[in-house]
Amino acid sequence: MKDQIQKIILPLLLVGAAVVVLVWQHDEKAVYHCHQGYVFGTYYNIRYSSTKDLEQLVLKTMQDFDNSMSTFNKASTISRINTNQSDTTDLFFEQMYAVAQEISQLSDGAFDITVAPLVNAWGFGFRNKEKVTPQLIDSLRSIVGYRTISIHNHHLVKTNPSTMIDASAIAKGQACDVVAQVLSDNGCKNVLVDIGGEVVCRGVNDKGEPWRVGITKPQDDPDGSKQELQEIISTTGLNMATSGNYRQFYYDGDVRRSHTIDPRTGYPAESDILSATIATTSCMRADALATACMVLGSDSALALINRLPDTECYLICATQEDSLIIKKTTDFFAHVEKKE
């Protein structure tokens, strides 16, 4: 009889223990976590609600991304491709390449990841500035062009071995997408990822309200200390990137040289746009399109963005009278402030 009772009671006790564990797990509260630091040459701010602290996972994800896409990491995939130590690509590189080629075609070459030799020559890249002459620019333009590279069976093919890739105008946006996806895959529904001003956000903040995201007013602000806001957006779902010439620049005599190089001419872009903010289907696409707009100028930029579905722009432009004027797509605020 005693053995029979034990056979009945023991399973009941195990079931009861399982119920207790399940109830305890169900009652565990999600809290908001905040991680801030310095990565990819800029600052990051990541916030999310979760029952777990995912900082180590976030840091590992960013390190994996750096090992692929950083031109300042000599062992990265992109660095090894640039120095011809390897032609093997990886998932991050191939994702970047696909979007970069798309935006290059859409913008008629205003965006081009093979612009690296020109960016370096002007002193804005990962090599020292050179003495710029028309002859040097003509020579470098011969190895620049998005049509000169292709990927076959996970290998990058260059028509000229001197061609180099610069993903700085697309990689921060891609990194935001990657980190946000990792957080989503780990059950986080309320997320904000800000890397160097490129932003992905989902859900609500710790007050249960839409996230508030700012567009910075363009000012001569190399160290980012002023941070005066032009607009503040309230949103529960956004992929947004901003490109501007008001931080990365230098004076060559009396001439101000901006970091946005026009791949088609080889010279710093001469554009009326001081700041281009794009909201679209991914932060990576937004990042690339923002750079393309900076090169194109406001009229051509608006024409481009108006052709693209689910894509909006907010352009801060300079007038001949040195005042500022805003040019934006009609549905910009309706798009970025929509509630998902």
Ligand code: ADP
Second form
Amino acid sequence: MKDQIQKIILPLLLVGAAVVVLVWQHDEKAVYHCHQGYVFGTYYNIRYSSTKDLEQLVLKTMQDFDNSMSTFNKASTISRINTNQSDTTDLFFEQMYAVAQEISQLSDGAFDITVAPLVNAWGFGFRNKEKVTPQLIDSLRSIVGYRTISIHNHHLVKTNPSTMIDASAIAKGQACDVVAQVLSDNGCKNVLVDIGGEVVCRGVNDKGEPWRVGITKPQDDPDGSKQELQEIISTTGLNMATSGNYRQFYYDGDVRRSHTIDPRTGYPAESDILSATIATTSCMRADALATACMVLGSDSALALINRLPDTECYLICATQEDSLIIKKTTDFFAHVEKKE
Ligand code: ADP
Ligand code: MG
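Having seen the form predicted alone, could you give me the form predicted in complex with the ligand?
To see the whole picture, the full complex is given below, headed by that same chain.
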């Protein structure tokens, strides 16, 4: 008799408990969360709607990413590869490498992650600035070249052991993709991830409207305090990155040196583009292409972007008369303002 009661009562209790859990879950409302702070030497602004606060998960994801890709973190995968302490790659590194090499080929070497020694020499990198002479640039150019590295079985192979890698022109975009993916894996449909101006967004904002994303006006702004916008884009689905030479630059006498280096000459790029904004299939790709465009200059950049499927650009260029001119792909606004 006692056994029979147990057989009937126990399942009933379990069903009851399941119903309580379901009702409770149903009652839980998704709300918008916003996390802001500093990472990878820049700001982040992350917003999403969810029943759960995912801040710890977001922070852990960014820390894991930093442990792989930051050249300022001495124990990271990339730093250990740069100092030849290790040649072992990891997933973030391999994803970055694959896209970086593709964009290097597409841009004929204008984009090149092995540019690190030149970036350092010009004072924009993870090592101290050197006294730049034509001889120094020539000798550094001999250890730069995307074709001199390869990955075999999760190991990076360098033709020259002095070669170093700088993923700064692609990693912020990649980090946006990674954080957005983690949020999406956790059921978030409405997401905005902005890391230092590279942006991924999906769905709608807390007013139920498309997210609004700005393209900054390229004005000299070394401390990042000017926020005047050139355009505001209203969108429910976008992967967009901007590179510019209006924040990271210095004057060397009368010559303006900006942080985009032309790996083919060894000198800071002297391009007519003040800022290059790219929208494409991933933010990592957009980030790398934006830097490639800065090096190429507007005519070659537009020709490159026009050849690529699902890729649009908005280039703000300087004219000889010191005014601004916009060169963009025909479908830029149709693409970025699409409602998914
Ligand atoms: P931002 O910081 O404005 O988003 P980028 O995405 O263009 O700029 O990244 C610029 C950084 O990328 C530089 O500071 C340097 O570390 C690195 N870099 C410079 N020139 C190149 C290049 N030709 N190819 C790849 N990386 C570059
Ligand atoms: Mg970039």
